[in-house]
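One chain comes next, on its own, written out as structure tokens in the form predicted on its own.
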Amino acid sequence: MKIGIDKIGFYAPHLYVDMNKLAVARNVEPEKFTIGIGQEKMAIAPITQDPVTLAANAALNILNDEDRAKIDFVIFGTESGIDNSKSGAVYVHHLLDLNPNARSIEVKQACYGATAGIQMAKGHIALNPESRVLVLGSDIARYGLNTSGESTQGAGAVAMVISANPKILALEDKSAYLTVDIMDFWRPVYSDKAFVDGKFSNEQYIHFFNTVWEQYKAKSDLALNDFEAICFHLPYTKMGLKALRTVLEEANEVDQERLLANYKSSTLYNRNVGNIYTGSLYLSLVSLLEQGDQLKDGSRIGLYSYGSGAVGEFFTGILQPNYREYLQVEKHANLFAARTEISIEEYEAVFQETVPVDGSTAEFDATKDTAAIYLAGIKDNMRQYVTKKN
């Protein structure tokens, strides 16, 4: 039985910011961001989205009645949880008015949790094959006003269907998986920032890849050049490639330009989103699927997750026969046509405009935002979730 993404979606924010522009307010020269890092455009998230309405945003805009009656399992991967005790999921099963005989939770480590979601679907649905899992990646990547790491926030969610003889990609057996306790990024609970040792994280992302690569290869006996293309996790849009390149010269020069010409498709939502943590893999799937228009039906896809602390993984899909009929590529487009740039004054308000932590009551201005569900305020230490009627 084939088990894999069925349906697959995303969702950022209506705002977002010109890299050139910030750079030139922090006195840093534009290609350093946009050609140093890869990054175009920042996605801003009002106070009125957090990691809630934009995982149900970008579940909204791919499900019908029928999804909405077969899921019976939704997996929220954040590690920009609103709450210590409840999981986001348990929102988004009611925003989205799912099947109430279902099971919903929250999984966190680091950037890597959708990608247990999307494992722990397969055995679900292995022993349900008349089921459905909503997998949900839903961030808002923050560092901070004038840190290092301020290039390379952003916001966003990715949604997936997983089910058996899934529509668009049909995820394999085999894969590689890579614990080790380092401190290359994290964020306590008591601090609404991240904190990072870049330079140690780039080389422990890449030591990962290495290592699961390795043994992806030997579990699989496959090689380079039986891959059309490999997604990776995108903190930053050049991370990936700096992975890639070392390792491509076991693949002769043909392949060596598809991959390449394949990972700059992937990279393409990315770099006007930044970076949306446990979805940024799966943002660069959506990217490459729906740019890559080279891909043929029946093509293996290489999928590398990392999450820092740290977790990693390789492991493989292959294209369904007609996946490009079940893409949302008109709908992107016109999430992307429909953003409204601000100045990097109205970000930094933006910014620090954050909701309450004293348990004080709070209402949020949502008369500018597009979203259909939205974060209307704070109350007796609840949030108000809204979906506008249409």
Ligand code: COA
Contents of the next structure:
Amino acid sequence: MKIGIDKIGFYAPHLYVDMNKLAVARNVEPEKFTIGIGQEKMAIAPITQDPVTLAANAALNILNDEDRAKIDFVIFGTESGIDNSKSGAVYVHHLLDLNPNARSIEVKQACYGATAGIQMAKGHIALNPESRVLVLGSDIARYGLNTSGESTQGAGAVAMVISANPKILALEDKSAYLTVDIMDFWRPVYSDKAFVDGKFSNEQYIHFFNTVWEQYKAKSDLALNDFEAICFHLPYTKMGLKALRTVLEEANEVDQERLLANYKSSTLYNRNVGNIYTGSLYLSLVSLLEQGDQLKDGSRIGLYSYGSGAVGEFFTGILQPNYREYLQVEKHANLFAARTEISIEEYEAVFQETVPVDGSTAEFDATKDTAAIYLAGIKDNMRQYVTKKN
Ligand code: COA
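Same protein, different form: I have the form predicted on its own, so give me the form predicted together with this ligand.
Complete assembly follows, chain above in first position.
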């Protein structure tokens, strides 16, 4: 039985900053951000968007009534969750009006959470072929104003329906994975900003990629030329390119050109959204599928997932017949076109506006937020979520 991605969509908040302008404000050359880091625009979450609303908005765009009835497992990958006890999945389950006979959980392992969700979903579908699983990867990446990680922030979510006989990508069985206890990036429960050893995390990202890639080849008997494209977890778009370059010489010139061209297609959306942690690899997949016009049905796509701390995994999927018909190209183009640029001063003000943590009541103004689902405030330590009426 084939199991894989039946539907996939993403959501990013309606505000962004231009990286050229951020560079000028931070007194660095714009090319450092646009070429050295490889980012053009960075999505900014207003106070009315949090990881729950971002995930719910992403899923809202792909689900129909049949999905709502058949989804019996919601898996929410995040590393910027809003509660240390209750899962974001339960809120999303309610906001989307899903079948009550469902399991709903949150998964945490830095940017790897949604991949763990997909692997769990595969097992669930293997045992329950009629079911569907909603896998979410949703985060707001925050390093702080004027920090070296600032240019690698972002906000957004990816939603996927995993099912039997998927219409987009059938996941193959072989997979290679690795866990090593390292401190390259972490966020203690008392901090709303991550701690990061940036250079070490870059090194480890590549080291994990090389390790799982070697392991995958040994397990599968496949080689680089068997892949039409490889999608990477993208904390910033230059990161995946650095990893790809370490193995590129394993392929001939024609294959190298194809892999590099497809890599470019797989980074277009991320370049304009920024880092969305758990969703980044899957945003890259959406970008490749929607913008890679050379891809053919039956092609093999590699996926490299990395979550600091650290867990890495390399796994693969095969594009299904007529997969293009099931993508959300127009919705995503409209989402990008409808965004509003804000100045660096406005971004700094938005960044510093945070949900109260002292039990006080707050009401947020959502008149400018274009999202269908938003955070209206907080009362008695409970977040108040609202779905706009059409
Ligand atoms: N034109 C073109 N490129 C330029 C440039 C210019 N004017 N100025 C600098 N660059 C290049 C650098 O050469 C470097 O490229 P390289 O890595 O290929 O050598 C790149 O821009 C970044 O410069 P660097 O000095 O290394 O940046 P930084 O020390 O300010 O921080 C990160 C970069 C990624 C380490 C930092 O943003 C970070 O910690 N991010 C969060 C952690 C993260 O994303 N980790 C990834 C793995 S999960």
